[in-house]
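Have a look below at one chain only, the form predicted alone, in structure tokens format.
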Amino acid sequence: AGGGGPRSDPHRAGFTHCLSSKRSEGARFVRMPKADGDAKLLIQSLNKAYAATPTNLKIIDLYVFFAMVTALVQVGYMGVVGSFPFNSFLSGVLSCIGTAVLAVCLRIQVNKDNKEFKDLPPERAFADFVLCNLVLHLVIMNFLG
């Protein structure tokens, strides 16, 4: 139903013509910037905003951090020395991805840059990420066995 090949559709004869060995008089070119001055500059923002955070949102970073490190150390042990206990490992991993979640939720919640909960008081979204913590290790521990 179309006709003519290639040539007849604007957005493939722009396709081809960029596969093709020719190179047109009127191409030109464009320097890519160096992904190194990107990276350095992306770094020194980062840390620019980072450096803005509030003291107890560092914290609640901190122990995410924490918690997703101890996931992978235990998935690393389990690559060595075997997956015996299956349903230990599983607990444990489950135990630290579910608490590292509960814990990103709790940061979303305290963050005063969040218009969606700001009227939920702090010691409301702590008193909730606790019970949720209780109610993930209560599932974990009967998980267990």
Given for the second form:
Amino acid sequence: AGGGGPRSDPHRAGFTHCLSSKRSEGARFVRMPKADGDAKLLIQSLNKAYAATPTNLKIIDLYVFFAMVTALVQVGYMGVVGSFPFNSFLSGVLSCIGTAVLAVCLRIQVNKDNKEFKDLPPERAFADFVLCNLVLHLVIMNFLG
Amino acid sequence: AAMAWRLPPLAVLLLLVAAAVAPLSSAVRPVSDAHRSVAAELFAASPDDLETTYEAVRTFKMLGVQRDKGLDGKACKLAAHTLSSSSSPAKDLFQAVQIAGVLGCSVDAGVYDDVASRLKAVIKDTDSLLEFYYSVGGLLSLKEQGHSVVLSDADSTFHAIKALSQSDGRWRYDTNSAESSTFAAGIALEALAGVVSLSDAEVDPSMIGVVKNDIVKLFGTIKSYDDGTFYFDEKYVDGSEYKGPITTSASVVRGVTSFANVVSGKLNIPGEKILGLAKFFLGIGLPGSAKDCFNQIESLSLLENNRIFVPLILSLPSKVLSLTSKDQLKVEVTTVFGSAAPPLRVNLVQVLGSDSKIITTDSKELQFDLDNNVHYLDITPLKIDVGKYSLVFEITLQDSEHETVYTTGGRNTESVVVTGLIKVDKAEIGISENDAGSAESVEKLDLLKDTKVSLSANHLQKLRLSFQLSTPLGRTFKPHQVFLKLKHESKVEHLFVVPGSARQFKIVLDFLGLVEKFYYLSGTYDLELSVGDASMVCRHIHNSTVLFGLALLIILCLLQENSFLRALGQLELDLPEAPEKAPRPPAQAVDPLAKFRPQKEIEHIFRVPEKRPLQEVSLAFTGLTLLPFIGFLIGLMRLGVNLKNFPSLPGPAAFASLFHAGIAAVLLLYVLFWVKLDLFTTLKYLSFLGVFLVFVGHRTLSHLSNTTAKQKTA
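Mind pulling up the form predicted together with the partner chain next to the form predicted alone we just looked at?
To see the whole picture, the full complex is given below, headed by that same chain.
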């Protein structure tokens, strides 16, 4: 479900207004829409749209967000103290990134609006997610040192 | 060949002599006082353990050396203590009885009876070869000391020992061990000989015949060197058990000689092998360890009068013969301990020069000097020149009956060095101009006298040196080393080989070409001529240690018979100035021996360890890493996560909980993997958990998908 129709779009309205006004005799200046007002409207519409997503997808999104923040914390730590031992840093960051990527794959497969994976039962996708995560973390643990 | 000559001249001389004499001084000589003094040195420390005491006591007895009374008393006490102790093993009893027998220690008769009964009990119970050996040996020693000891049922003991023999003549140590050993064969033969001596009835002669065959097979495994030396060694060199050829050969000699002494008839062993064994033990020379000394002396004393063949050794008291002093070639033929041999003839059948060139082939008989027990021959009529030669001798026993008792080895080869006065004549040294062929100023040198010349030259001139070397028989002599050395006052040295032709030795130093080699150093150069050869050897070196003769050598080797280093004089050399890029002379060591002193300590540079962050910083960031997880949990709660979909029925519920437990177990395994496990153990456990998890997960998730499908259709 996207945002409102073309009629509620302020930019489009201004344009048609401009076009219609061009036909008129007098040149009247178009009043430019305020930027932050538009940004606020955009965020509000995005939030509304997002609220409509199913809960399980929201859980997955939260998980991805949590994994990325953890990765960022680790990168920040490396920036502070230096990259020794490098293998530990890599394994930590790649663990987070890897699990985030797998979660994104799971989201794609579980999303009911995705026509491509219509026939794939979500439990199967979840099983794949769990298995791939376990393999990834085995490798990560080996590389952690 | 022009290299910096680092060693002082005397060291050169000593090296040449040592190189010449060393190969000759390792020749075979019978047991002498040198062996006795070495044995005294090796066994000097008063030993605390029984085995070393036993070896020391036996060795000194065989060599006929008197020991310190205090040491003997200590040995007796140790032996008595071992005999009276009830926990001593058979090996200790055997050695203690032997020590007591040799030293004549006073031990109670009751103690001996007790020891005898204990050893007999060991023989009855054991099946190990070593136990048999020690107990039989102990009983035999008791019998030799005068106690009446009889081994009843000797046949079964004989059979028990014989049962351990193998088809190749070797023996196993007991019925359980798979490998056979030559050392064990020697021990077994000695034990069998002891059983035969101790038995009251005669042992089955057919068994004795079988053992005689075994001995022949054992001698089939003997090894040899090219010079006619024979020895025994194990087939496989096994790390911990390996005893070495000396110990193994000594064991076989003990076994075979003691067996030959107790049985009738002769053993079928060729005389050359017995002689080869004798040469092996004598060829050790002066032994380096106490055990080697004991084995050597015991084997030789057993070979001295054995019933197979008594070896007679041919040896040369002096390997250097001087033509100047008209030395005679002297040859000794003795037993291994130096006792007199039976009447025999020694013939010199062949003289071979270097490269095995035959010099003479007519056989000359050596005359016998009864007082000194030595065969001698005058070598002057042989017209042998200076050099190294191999002499081939042939020994024949005069009494044909002795041929079955003694073994001489037929032909023996020994190498000698013949030295003589090397005449240096027509020696000339001089400076000549570059262009002209003839010498401008030539001085005659008399290299016998100590005259020194004084020459001067510049870089446009040449130095000429020439001389002739001839042997006492008048032939030209080409020694191994003829060097001319120029030494600058700043200690820089240059060495030149003087090339020799058929007529003379001549060297021409063209200073024009040598300017750069001499590093453009002008000044006074000392001239030295050194002539050396392996056969220019001081004749006063005997086969005793080279070091002993060296002192004598330093005094006596100034005659022209020997290698010499002669200072010829001085040369004032005028060379042009060194250009900018000229090579500098190498730095002369202040003390050439400095490189053998302790060097500067090497400081090792280790990799600087990486800087690690402070612990507080690390802990702070660990906390920061956990924060997002807490945020995730809070977010989950805010989203309203619940467990409503958890199956309520007990069956699926169990599977679901097992599924979660399985995942938790895998994660725990990963933590353990990081902490202490290794990859392979982890993979092993993971495979079990993985299979379980797949099964459980499949059940749970299929149940869940069925439930949702039902909900959809419903």
